[in-house]
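Encoded as C-alpha cells, the following chain is the form predicted on its own, with no partner shown.
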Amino acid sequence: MTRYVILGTGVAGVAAAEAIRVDASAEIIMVGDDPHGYYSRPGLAYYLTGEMLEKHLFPFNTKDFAQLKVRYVRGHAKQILRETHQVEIEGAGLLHYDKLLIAVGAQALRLSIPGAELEGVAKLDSMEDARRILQLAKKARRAIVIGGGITALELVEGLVSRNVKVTYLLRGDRYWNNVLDEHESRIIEGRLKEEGVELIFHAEALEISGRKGHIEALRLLDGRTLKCDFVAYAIGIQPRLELAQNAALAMDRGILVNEFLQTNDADIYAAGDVAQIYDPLSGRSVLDSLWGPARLQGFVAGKNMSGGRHAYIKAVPFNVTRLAGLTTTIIGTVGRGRDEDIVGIARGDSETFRALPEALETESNFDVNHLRLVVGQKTLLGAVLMGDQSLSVPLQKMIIASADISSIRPTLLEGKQPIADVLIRFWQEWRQHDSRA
C-alpha cells in the first residue's frame, strides 16, 4: 500500500487527495496547522461584509473527508528528511511517506514599521484573521487601510460595511496601477469615495503610535498624522519556503517544479501558491495566487503522484473578483511593471497579468460597464471587464484558443463601432467553426 502525505489543507491539497483516491488502497494523510482546516480563502471577503456566514466558507465537511478516507494530522511540519522519506511533525514525531506533496501555500507579509505590534493592527490571511478583524471592527470608529491589490480593497469594503470610517493609503497616484489602466483605477476610486472612503495618494506609513497598547494615530513620511484606532494592511504574500529550503529542493521565488508538478526530488511534488510554475505564454516560471489554478495544480499533482503522467499546462490566467462592489473579470495579460503598494505578488493575482508584450489597447468606457482589450498582431492577449459580464466567457474562450481576430482587428482599433457589438458578431461566427468555443 502506497502512503501519500500532503502538507497543507488548502484547495491544492484537497484536490490532490481527490485525484489520489482513485486508488482505493492508497493511504492518504493530510497534515496542517490551520485550526480550521480547509475553507474558502476567497470567501473571507464576503464573510467580512456579512454577505456570507462562516459555516458557508467550508466546502467540505467531516463526512466528505471520511468518504475520501483521508487521515488528518493536525500539526506543524518542521522538516522533510528526504533520505529516509520522512516528515517531522512538531509534537507528533516522524511521519513516513512514499510520495509527498508540498501545498503549504503562502503567508501575508508583515507590516514592518514601529507600532505594527500594537493591538488593533491586523492583516487578512486566514479565518482567524477575519474573526479578529470583525471583533476589532465592533469597537473601531476610524480605520486606516494600507496596501494594494484585491485583498486591501476587501479590507476597505469589509470595514465600510461594518460602519467604520476608512482612510485608504496608496503609495502611488492610483489604485492597482500595474494591472488596471488609469480609467479603471479611477472607476474604482470614484466608487470608494461614494461610499465615504477617504483616499490619500503618495502616502507612505512611517509609524503607528498608541497608548497603553492601543492605536491612537498613524504618522506618514511627509509628516502628517492621521487619527485612527484600527490599522489593516495587505502588502503582498510570500510562499512558505522554509521546508523546501531546509530540504535543499530547487527554488527561485517559489519551489521550482516541472510540467508534472515534480520537484528535483522524484518523490516530492509541489502545488498551489508555494509552487513556481512554468508559463508557456511568457516562457518563464511564474507565481500564481489564484484559487482555480491552485485546485488544478493539486489535482494534476495527485494524478502524477499516484502513477499518472499528466502535464500541467498553465492556462491563460482568469480571475473574477469584485472591486468596490463592481464585478470585474481579468483575463490574460493586461498590465505591466510593479505595484508600489505590493511586495512581490498579491492574493488573487498572477504574474502573467503583467507580462505584457508589445500590443495595442482599445476600450469602451461607461460609468459602470467597462471593457478593455489588449490586442496583439493576430489574437487578443487580454481583457478587463467591469460591470456587465456577458462577454466574459466568450472572451476567455477566444483568448485561451488564440482565436485569429485579423478580420476584426482594424475595426477594434478604430473604435468607430461599439467594441461589444464587434466582438459578439465575431464570437457568433467563430464558435460555429471552432470546436474550442
The other form holds:
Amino acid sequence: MTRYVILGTGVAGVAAAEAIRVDASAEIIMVGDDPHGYYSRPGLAYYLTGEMLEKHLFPFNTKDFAQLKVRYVRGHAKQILRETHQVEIEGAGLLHYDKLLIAVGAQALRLSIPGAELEGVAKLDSMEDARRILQLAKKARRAIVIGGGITALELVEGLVSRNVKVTYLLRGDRYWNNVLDEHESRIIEGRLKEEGVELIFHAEALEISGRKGHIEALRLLDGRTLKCDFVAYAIGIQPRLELAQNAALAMDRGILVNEFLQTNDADIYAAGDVAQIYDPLSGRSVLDSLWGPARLQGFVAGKNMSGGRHAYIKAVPFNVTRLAGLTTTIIGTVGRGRDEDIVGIARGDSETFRALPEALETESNFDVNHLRLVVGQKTLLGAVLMGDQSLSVPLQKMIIASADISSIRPTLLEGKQPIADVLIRFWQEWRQHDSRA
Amino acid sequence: MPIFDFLRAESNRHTASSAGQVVPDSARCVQCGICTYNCPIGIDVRRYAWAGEAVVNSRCLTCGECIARCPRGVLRFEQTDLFVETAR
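Complement to the form predicted on its own: the form predicted in complex with the partner chain:
Let's see the whole complex now, leading with the same chain.
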C-alpha cells in the first residue's frame, strides 16, 4: 500500500486527494495547520461584506472527506527528511511518506512599519483573519487600508459594508497600475469614492501610533497624521518556502517543478500558490495565485504521484473578480511593470498578466461597461472586461485557443466601429468553425 | 390590469425557463458557495460546479437566482431540446 502525504489543506491538496483516490487502496494523509481546514479562500471577501455566512464557505463536509478516505492530521509540518522519506509534524512526530505533495500555499507579507504589532492592525489571509476583521470592525469607526490588488479592495469593501469609514492609501498615482490601464484604474477609484471611500495618492505609511495597545493614528511620510482606530493591509503574498528551503529542494520565487509538477526530488511534488511553473507563453517559470490553476495543478500532481504521466500545460491565466462592485474579467497579458502597492505577487494575480510584449491596444467604453483588447500580430493576447460580461466567455475561449483574428484586426485597431460588436460578430462566426469554442 | 400583467409575466417566465438548465464553467469557480446559499430550494449548486456538471435536479426551478448571484460568471442557462420536441 502506497502512502501519500499531502501538506496543505487548500484546493490544490483536495484536488490531489481526489485524483489519488482513484486507487482505492491508497493511504492518503492530509496535513495542515489552518484550524478551519479546507474552505473557499476567495469566498472570504463575501463573508466580509455579509453576503455569505461563515458556515457556508466549506465546499466539503466531513462525509465528503470520509468518502475520500483521507486521514487528516492537524499540525504544522516542520521539516521534510528526504533521506528517510519522513515529514516532521509539530506535536505529532514523524510521518512516513512514499510520495509527498507540498501544497502549503502562500502567506500574506507582513507590514513592517512601527506599530504594525498593535491590536487593530489586520491582514486578510485566512478564515481566522476574516473573523478578526469582523470582530474589530464592530468597534471601529475609521479604518485605513494599505496595499493593492484584489485583496486590498476586498478589505475596503468589507469594511464599507460594515459601516466603517475607510481611507484607502495608495503609494502611486493610481490603483493596480501594472495590470489595469489608467482609464480602468479611474473607473474603480470613482466607484470607491461614490461609496464614500477617501483615497489618498502618493501616500507612504510611516508609523502607526497608539495607546494601551489600541490604534490612534497613522503617520505618513509627508508628515500628515490621519486619525484612525483600525488599519488593514494587503501588500502582497509570498509562497511558503521554509520546508523546501530546509529540504534543499530547487526553488526560485516558488518551488520549481517540471511539467509533471515534480520537484528535483522524484518523490516530492508541488502544486498551487507555492509552486513556480513553466509558462510556455512567456518562456519562463512564473507564479500564479489563482484558484483554478491551483486546483488543476493539484489534480495533475495527484495523478502523477499515483503512477500517471500527465504534463501540466500552463494555460493563459484569467480571473473574474469584483473590483469595487464591478465584475471584471482579466485574461492573458494586459499590463507590465511594477505596482508600488504590492511586493511581488498578490492573491488572484498572475505574473503572466504583467508580461505584456510590444503590442497594440484598442478599447471602448460605455459608462461602466469597458473593454480593452491587447492585439497581437494574428491573435488577441489579453483583455480586460468590466461591467457587462457577455464577452467574458468568448474572450476567454478565443484568447486561450489563439484564434486567428487577422480578418478583424484592422477594424479593431481603426476604432471606427464599436469593438465589442466587431468581436461578437467574429465570435459567432468563429464558434461555428472551431471545435475549441 | 397590473395584476394581470404580473401573472402573465410569471407564466411567460416559466415557459421560457423550463426548456433550459443551469450549466457551470468550473474553471471560473472558486467554490465560494454563494449559489448554494441563495438557492431558494436548497440545491447544492456549488457541488455541480465543482464536478463541472449541469444542475440536473428535478426540483430546480430554473429561477436564475444562482446565475444572478454568482460573482464570477460561472453559471449560465443552456437551452435543452427536451420541450422543443413536444411543442412541435
